[in-house]
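Only one chain is given next, in structure tokens, and it is the form predicted on its own.
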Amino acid sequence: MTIAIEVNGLVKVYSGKVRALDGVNLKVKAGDVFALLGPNGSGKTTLMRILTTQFKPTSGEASIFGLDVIRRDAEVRKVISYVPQEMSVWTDISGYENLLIYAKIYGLPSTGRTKVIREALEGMGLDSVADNLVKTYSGGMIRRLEMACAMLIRPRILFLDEPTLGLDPTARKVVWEKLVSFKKEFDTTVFFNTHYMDEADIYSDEIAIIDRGRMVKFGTADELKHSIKKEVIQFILTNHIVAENVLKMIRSMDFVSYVIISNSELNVVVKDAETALPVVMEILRNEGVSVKKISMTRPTLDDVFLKYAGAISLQGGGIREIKQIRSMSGKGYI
């Protein structure tokens, strides 16, 4: 197994005040979509711009493929790409133009760069409109572009900050299937940031979630769903009448979190759904409660973050600091 990202104990404190990451520890395999999951000011944008060598740790290391972020900085830099949050195209000169710019940035040799442009914009479904202004274009090919940009060198590794911010979903989609599509094409890594729960469950391998600057949970979509050990069980009775012993037979179980009976709905909330449908249906039967239909409702990601990293604080953080902390979140750096 190689390992594309690896983290160890990576700190980073700004003015000597705000800790924005707080010992950081993350390794990210070779070849998967990994998502990185946190609320505003979680450390989520600074830790992507310590990966792509643009700030410097306060403490810690990191590389990327073996390399240092920080003594080897010029070579990660060959072989990622970077997709910000703000606008890294420009929209007074055609499609064409913004990936014949960053072509000689990169420094790709003349020789042949027409045909790797032209690969990149077909690679996006921007092939069609690639000598039109791009101030023309909707929010969602102007996010495809600036990925076309970004996988002109065909990166190991590909940082997406918060890659369909603002998307709608018929955009979103189609801005994800190309991701596919060239993941699959060049066996790139994909690193994003996100704060849609259904993009990072759907498209991701592993994930994690930080909060105030540490990470606090690790896994797949369904480890993390897991995790949370609550199922709902909800039965649609005939009648709205459960005797008092029968809800105390069920409450008994060790599987049975709690039970909640309202009119002819009994929800039954478990660690394991499938374990304990047969088990409380038995019961039922058992006791002449007929029922008309039964649904289970699973943890969703929304579930594992807001048990995670959905609590507000309310200890430390003075006027100052929230103030310093608002001021390098709006400059990009938190």
Given for the second form:
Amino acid sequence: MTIAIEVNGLVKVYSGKVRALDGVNLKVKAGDVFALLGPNGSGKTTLMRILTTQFKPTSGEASIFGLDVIRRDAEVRKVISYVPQEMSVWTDISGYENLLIYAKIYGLPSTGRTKVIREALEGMGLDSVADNLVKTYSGGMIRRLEMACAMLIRPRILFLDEPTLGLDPTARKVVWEKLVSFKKEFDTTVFFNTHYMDEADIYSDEIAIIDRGRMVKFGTADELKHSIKKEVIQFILTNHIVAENVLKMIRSMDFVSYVIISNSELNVVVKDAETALPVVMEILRNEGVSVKKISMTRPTLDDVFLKYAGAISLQGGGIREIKQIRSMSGKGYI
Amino acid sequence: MFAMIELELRRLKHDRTEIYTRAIQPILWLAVYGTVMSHVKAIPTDGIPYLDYITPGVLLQSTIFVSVFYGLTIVWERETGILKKLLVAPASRYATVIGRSVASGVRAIFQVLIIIPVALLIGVDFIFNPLYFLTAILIIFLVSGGFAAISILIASLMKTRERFMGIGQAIIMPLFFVSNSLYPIKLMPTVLQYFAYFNPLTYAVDAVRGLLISGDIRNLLPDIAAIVIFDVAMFAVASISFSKIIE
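Having seen the form predicted on its own, could you give me the form predicted in complex with the partner chain?
First the chain shown before, then all remaining chains and molecules of the complex.
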């Protein structure tokens, strides 16, 4: 198993007082899609900017495919691509020209350059609008153009900072579909920051939650959801009356957190609904309680997020983030 | 580096309004100020008509205007993600800084190509020597590059557009007035003369005036030397300050 990103004890202090990162440790496997979740101001973007060699950490180490991001930054830049949160294409030239300029900046050899650009445009579904000015593009198209730019050098890792911020659901879906097919074709590792829990849930292999500059949770979406240990089994009963001793029996099971009954609704909160259901069902049947309907509610990533990083998000993200989102909306992002 | 020049050319291809609007101010200097002042005849210009005398200065002022405000592009690119993306590109950061500056020189050249025909129309008498002309263009190019580097330096200090606009104006006009653009340095108070001798614009105006108007190129080499020293110093400072823009 190759390790794509390794981070040890990373600290970043801004202007001597703001601790944006406070000892971050992280490992990302090659070929994974890795989602970094965190409330505003938790250090997501700072971490990504250090990993992409934009600036140096105050202390600690980080490496990309074994290359130290501080000492061997030039080599790191050859294997990574990065799509910043803000718009990163020139709007007063065409989409094709943007790719051409970036291809030249990236030093792509001139033979086959046109082919690479055409492939990138097709890959992102932009071939029909390639010669239009970027000004005329929609937010989703601009995002896809940026992805196309990032793919020109066939990176081993693609860093995406809030890749779908401000896009409508359809545009988000298209961006992700294109991204997934690119990832499959070139076996690229993808590392992305997001606020959208559903994206992390659907598209990522592993998730880390960062809060106040520290990693608070790490695992697959399922592991994270299970870690909450709060799943609800809801029974709709045919009869309103349930004997007190039945409730007592259910409550006494060690995997049951608590039981609530109101009218014909019996809610049993357990650690793992899938294994608990047959046991509870058995009790109900033995005691002659007839059940009309059963449903299970498993925690979503939102619940996970709120549990581990909920406190700070209530304080809001500060004016900078708001300004960023607003300014993007001005540029046709939203 | 050349990619940056190509970028500028492609942008200009799509939208030329900026070249035209930026040409208005220098044309006013020549057509209004120059024409009026040439009737006064109070400024000793070594026998050169006053309009001809100020043409090189106006030319340079308008080109460094383009260069100094090039930093604005950097500020804008910092607000968007372009700057970040350039930093992560597998290319040298110094090449990025230099490429940016040189690209602004290209924009400046377009400025020259618009002002010169207008000056000809008004009746400025140029020396028609292709070699002199090319040398003058080269000098303008070098000076604009240096000023673009200054503007990168300012951009690294002033991180918002509004502040940048103010400081940009506050730099160009004094440089223009405290130089030999509009009048010989000899006419200035002694203190200002010292400033004028530290002003790279003075040397550039002197060289371009020699090449395009008076034909007196005795000072050409020291002028170019001064400009090169200025460029090297500014590029060095800009490269260092560039890392500050990022954070």
